[in-house]
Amino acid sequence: MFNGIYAVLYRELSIYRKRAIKQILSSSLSPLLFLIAFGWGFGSGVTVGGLPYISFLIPGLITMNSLNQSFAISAEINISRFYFHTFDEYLIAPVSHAGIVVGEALFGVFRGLLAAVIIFIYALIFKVTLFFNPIFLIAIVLHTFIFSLLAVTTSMIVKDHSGQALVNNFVITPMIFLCGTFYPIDKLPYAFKLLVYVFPLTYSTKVIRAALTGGEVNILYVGLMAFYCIMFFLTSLWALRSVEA
């Protein structure tokens, strides 16, 4: 299994290396615009939960940017499936289904962690003070695994690029704007509060924000993140086996 994981991950990293600069630049622009528009736009006079708004915003941008980059592997998997038939080669090679899933997910984790580092660099530039709770490391790895595995699941299920676009429009985008990235969830109407607590991003954002701002980390939320990892790993295996069938 480990040889299979290594082979899949090595292929993805080899391709990524050829376009790393473009990928890094593209993943840097959106959060920078949010920081300028919201961080500087709101100024230091706006506070959220006793925090300057920009200190509240930075952890949210970490979850948003790492989510986007981890989930972005879905588009690349689709191209590999539909045009280069890479997954057909995986499935006839001596590589287990779990090895394929974990290899692809680890590539998504790599991209997500790199995106998180970019936000930390912005935090230094904008002189935002962050605390460091070791639970952050666990949380960010779980967070990127969740959305990498979700990417593998959806990319195996969809039949074309338009199907992937529907997932982005009706799942990923609502999560980003409703799950506490830019403002506290308690500002939402009650019906939306019920909805956002179904989304894994809500728990990621709460844990990562608490870990970076000196708040109290809810261990139950960390457990829920681990649950989503397991669930999406199982759905990824199911989806991959469905493609093979």
The other form holds:
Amino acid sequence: MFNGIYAVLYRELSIYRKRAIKQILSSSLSPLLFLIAFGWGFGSGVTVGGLPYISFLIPGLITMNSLNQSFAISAEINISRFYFHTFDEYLIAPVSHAGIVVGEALFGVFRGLLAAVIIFIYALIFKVTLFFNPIFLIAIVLHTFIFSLLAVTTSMIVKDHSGQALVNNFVITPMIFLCGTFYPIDKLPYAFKLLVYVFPLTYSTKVIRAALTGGEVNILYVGLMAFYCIMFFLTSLWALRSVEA
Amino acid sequence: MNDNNVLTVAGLRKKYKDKAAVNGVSFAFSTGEFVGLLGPNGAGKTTTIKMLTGLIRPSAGTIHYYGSDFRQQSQTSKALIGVVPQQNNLDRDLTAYENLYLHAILYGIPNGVRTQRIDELLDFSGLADYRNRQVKQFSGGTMRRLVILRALLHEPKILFLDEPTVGLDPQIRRVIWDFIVKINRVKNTTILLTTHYIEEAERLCKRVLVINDGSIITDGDPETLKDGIGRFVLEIHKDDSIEEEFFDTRDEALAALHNSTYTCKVRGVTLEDVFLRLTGRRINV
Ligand SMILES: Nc1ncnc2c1ncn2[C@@H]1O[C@H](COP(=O)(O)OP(=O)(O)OP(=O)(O)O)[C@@H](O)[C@H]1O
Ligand SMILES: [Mg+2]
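Hand over the structure of the form predicted together with its partner chain; the form predicted alone is what we had up.
Following is the full complex, with the preceding chain placed first.
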């Protein structure tokens, strides 16, 4: 198991090192645009649940940006499976599937955490006070694990690039717009609320926002996040097994 | 089950939807054998190798390495296998060294000897100058040599080479031949090689399997196979085609030549003649 994890991380980080600047820059831009548009342009003077809108928005941007970065490994695994066949090197090597899955997921977590750091820097620049605490750390790690493992599952199931785009458009984007990253979900119509409570992003956003803004964290939600983590770990293993069929 | 065999395969099959890509093949390799797997495009060579190396699951049949079931002991067995896939699968964004280092980790080569082993192999194969260059800048020949090198890094007991020399110039091909022959002789590594260059198989392989439409139709050493169709060929150069007739002796062939009104040529039988006879069609090179 350890060889697999180490090998995958060695590969991913060796490549990441060469692209780090480009990737950090590209994951910095869109949250900044959201901050300017919604934080300053639209949200100044608005309060949500007793918070200035920008304080409400920042935790949402943290979950959004880290989700995007963690999930982005999916497209890359895809390329390595279908275009360069480098993924085959893992499959023929004497390493366990669990090692490959955990290695890829840890890389996704790493990217997700970096993306969260970027938003923290913005919070400093925009002078937004955040409460940094252990619950937040646990939550952000669980959050990035969930979406990294979802990414691994997806990349093993889809058959090509267009399948990948389909998942991005029909799962990831709706999740980001519906799960309370930009506004409180209680304003959604009842039917949507039901849908939204299926998406794991809803829980991670609630937990992370509560932790960072000094609100009360619902421990049940943290438990649900752990549940999603385990579930997507199992689906990853299952999907990886099905690749050999 | 003979445990002295490196590899024993029985009734191996792979079915895709309505078609069997590999339709029940059986064979066994003993230590140090150099075997060629020949067959036309789409015969099932790559599919066979993918099953033997754990990349795809067989629909039926069994695979044993040193007597232990590949499915149950897959990690132990995989450590004994080296693979050169038909398509180069190097990481183009990594350097030669980084590609090899990744492989070293995957195969559990201890930390202390990884770099040393890599540099020895790079020197041995004349690729030392490429050590720190990104693979995407390499020529096809250099990439292919690196893929072969990588497959040898963990000193496998059995090496699968799927068209190792396709698209390479004659000089590089000879470099690669020398290299794999040396591996076979010095390390006694068992080798299974597929190729469409039949003369390559004739030169290198002590034993040849011919696969056609998913089934093995011949298994033997090249000389015996050639004896089977006759030692000499009379080529009759007709206006729109070349016809071939086979004879056991040169004299018989020459006698037939004298009776012909076309331009003719007598030559020794090659493995390619055997191959074309057996598979009943010309193959793409
Ligand atoms: N994933 C797949 N799905 C469906 N059919 C497949 C698949 N992979 C291979 N085949 C079919 O199985 C047959 C054997 O293919 P294979 O790649 O093993 O041939 P090959 O002997 O290696 O040919 P070549 O000399 O061209 O490399 C072919 O008819 C091919 O179309
Ligand atoms: Mg092939």
